[in-house]
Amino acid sequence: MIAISNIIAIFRKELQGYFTSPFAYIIVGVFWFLSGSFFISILLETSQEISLLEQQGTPYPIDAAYIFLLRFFSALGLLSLFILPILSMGLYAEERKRGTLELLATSPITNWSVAVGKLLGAIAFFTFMILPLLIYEAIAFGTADPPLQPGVPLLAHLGLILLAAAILSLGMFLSSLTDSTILAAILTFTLVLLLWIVDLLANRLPSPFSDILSHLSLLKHYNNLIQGVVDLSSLVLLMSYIILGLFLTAQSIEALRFARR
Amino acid sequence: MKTIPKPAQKYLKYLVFLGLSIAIAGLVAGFVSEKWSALPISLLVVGSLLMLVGLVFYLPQLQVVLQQRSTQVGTDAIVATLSVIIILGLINFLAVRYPSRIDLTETQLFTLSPQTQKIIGNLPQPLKVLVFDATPDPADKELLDNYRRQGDNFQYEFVDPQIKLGMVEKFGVDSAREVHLEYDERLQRLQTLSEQESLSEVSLSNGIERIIRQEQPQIYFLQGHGELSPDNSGENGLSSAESSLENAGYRVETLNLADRAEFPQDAAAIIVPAPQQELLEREVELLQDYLDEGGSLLLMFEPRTESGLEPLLEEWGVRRDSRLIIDGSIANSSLATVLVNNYGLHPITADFENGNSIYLLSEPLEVEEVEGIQATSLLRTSEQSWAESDLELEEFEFNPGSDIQGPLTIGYALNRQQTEESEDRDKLEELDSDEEESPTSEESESDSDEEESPASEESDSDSDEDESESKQDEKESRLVVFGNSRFATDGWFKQQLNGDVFLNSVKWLANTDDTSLSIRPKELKNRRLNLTVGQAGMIFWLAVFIVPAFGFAIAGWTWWRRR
């Protein structure tokens, strides 16, 4: 129980940190602008393509909402690759820079609670960032004929948040290693990009390695989820990244605790 | 760690050896049986876990020797990290090994049909799908991955045809992006992928079903009357045609009716390639009976030859014209060569669009309507062509009196339903369900009935016609007549669409084109977003201006407040 209240305390402090930082709002503004532009341009492009196909008299049924959802979330996933490392870069690096990390490391709160609280704060902030998209989606999907079933869009959002959580968690670990926020962001971006495209590399390798590597791919599992497939292995992999990030963060702070003694 | 009393710790370290032996047992069991089922895997997992726990207790003892706190912490961290990574790896391995998926898409886009699941789940031997494509298409890969999840005996491989030349040789690959099946040392070409045609469950499952059933339709080439022969190569040979038939999964043999006491019972189609002498009356009768009992004949004629098949043709309303077709539209070429780019609406010519096929020495065919027989002209010559009656002339020219003006037809496809009232589609459908009683088809029937969702109504009307036509294979007689024989010979077979004209004709005749499993193609739900200009404008303003501006405004405000 104490652990949970500790987590909540850290979570609130972290979230407050985001919401009072002008820098965070600039990131939010940029994200809103980019994602909004993606939204409207993909929406128009898709509807143009479909009306062109209709003119040609295509015999196949077309699900405009589904196609749009897929394209938009693919773009959103890519955009998140760039935005999320910026959200996670300050999680520990900032504390280290300010010298408050020792305080945190030696405090009675366990490293796990701190890490979980910080991660939850970052995830909550990202969720806040994607809220306006729901308004646009509500307007666009409201016009769907026949009406859209909620399953696939819900899963797509869940997939996005899981992806974000995985990236933030790994980013948090990298942030705990350095006192330079820029370095943390660059490292996170590199790692995440590598994990994003790892299945491209995997195609070149012989059988068991290619399967293992392609399983590590963030893109593959994110795609699974936004396409509307709940694949246990995808959920497990994304959760594994989250747990791994949390664990490594706790370990790295633990190491700090002893190193300074 | 600190809470565990010392004596317990002392013994716990032996877990390493216990874990090691269990893990080795799992490994051995797995490698010996070559099947990584639940038992060896769980042994491996449990063993590794025990080993890790043991190591955690074992290592501090080592560190006592070192007597150094920081190294102890460091090693602890490394061990703990490694163990977490291994545990996560194992969990992931299990999740991949025992997949479970829920498909939330409305039309179950990513779920294979029950028929496919059954076939792949019950594969008695390994089956391999080879796609000769260096850059795998993600959608194809997704589909094949989905197949692989259904059973252990299903494998697939993307082969780069530029590198693995041995494979190309072995499978007889002609073009890029071909898909081949390998099962029990049998090889079969399935399809060639293109922009329009991606790998589909319908074709893949049916191909797999065929190769498992080892259904290789038997095709006969009639011989004994100076016909073109599949055993010859060169000008009068059909060896290219034969090998491409074999590649397409047919068995090909020659048939000499004079030598045989019995008419072959296994013929999926009989090809009569341009007889030079007349067939005996008895032979014609045999062919006629064969055709009447639901057989399939492909007749190819050289102009100005007597084949003796005229009574048979007459029964079907086909008349050969003894004039020779001259095509004025081909410049600088032999006038007796006819170029065709106008095809009838028929399964044989469905994909040809306006492609060319070339015919040297052709005669026109005419068809009179006969009740119960449906005739479709397949190959039509151009407007500039005509049928020349006088071949003695130095220079051919069109004489309105004796010649016929084009377009002329040099190929007909005819079919006759043996059932009465064959137009009545409802009746046909009833027949369908009674006719095939194999377990797979039974299931498929009930399945397709269930799936009569309103969304698929549109496609229903199209596919129903095909189904009712193709499922009548027991009772339908099919005849394809060409007033040309050269197009399929070795020099011409690979030219333009000639080979496809021949192959598709045989496919249609042998009735192998149709699908024995009634798997519906996966289709999206038909849905549109009917945004008004106002709504689109609203999203545009919100998404691009108002909301981002709001974000920047708050950024400015917090910055100002902080000062």
Contents of the next structure:
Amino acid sequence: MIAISNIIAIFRKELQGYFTSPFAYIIVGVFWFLSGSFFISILLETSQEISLLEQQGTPYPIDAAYIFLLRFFSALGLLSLFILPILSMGLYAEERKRGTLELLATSPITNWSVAVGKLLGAIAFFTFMILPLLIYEAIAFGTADPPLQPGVPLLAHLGLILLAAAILSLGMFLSSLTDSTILAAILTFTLVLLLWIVDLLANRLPSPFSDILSHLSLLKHYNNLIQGVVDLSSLVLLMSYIILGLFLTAQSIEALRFARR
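Same protein, different condition: the form predicted together with the partner chain was shown, now please give the form predicted on its own.
Shown below: the chain alone.
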């Protein structure tokens, strides 16, 4: 119970920090502008393509809502690669810069509780960022013919949040290694970009190395989920990245705690 109370306290502090930061509002504004622009441009492009195919008399039924969902969430995933490292860059780097990381490391609160609380705060803020998109999607999917199965967009949103949690968790670890927020953001972006395209690199390697590298791809498993495929291996892989980031962060702070003894 004490651990849960500590996690909730850290979570509230972290989430409050985002909502009181002018820089965070700039990030939110940029995200809303770009995601809204993607939404409109992809919707118009998909509508025009479907209309053209219907005019040509295509013999196959076209699920326009599903096609739009795939394209829009692919764009959101790509946009997240740039936005999420900025959200995670200050999670520990700011504490280290202000000199409060040593206090945190030597406090009775466990490293895991601090890391989980911080990560939950960052995930909650990202969830707040994507909330307005639900209104647009409800309007677009509500008029779709044929209607989109409710499970498909739900799984797509779950995939987006799990992808965000994985990136934020790995970014949090990298943030714990430096007092430079810019360096933390660059390292996170580089790592996530590598994990995003690792399956492309895997195609150049012989088996079984290509199979192993391909399984580590964020893009591959994110695409499985936004396609509405309930793939247990994709869920396990994304959860593994989240736990790995938490574990490495806790160990990083434990090393700092040991150094201060």
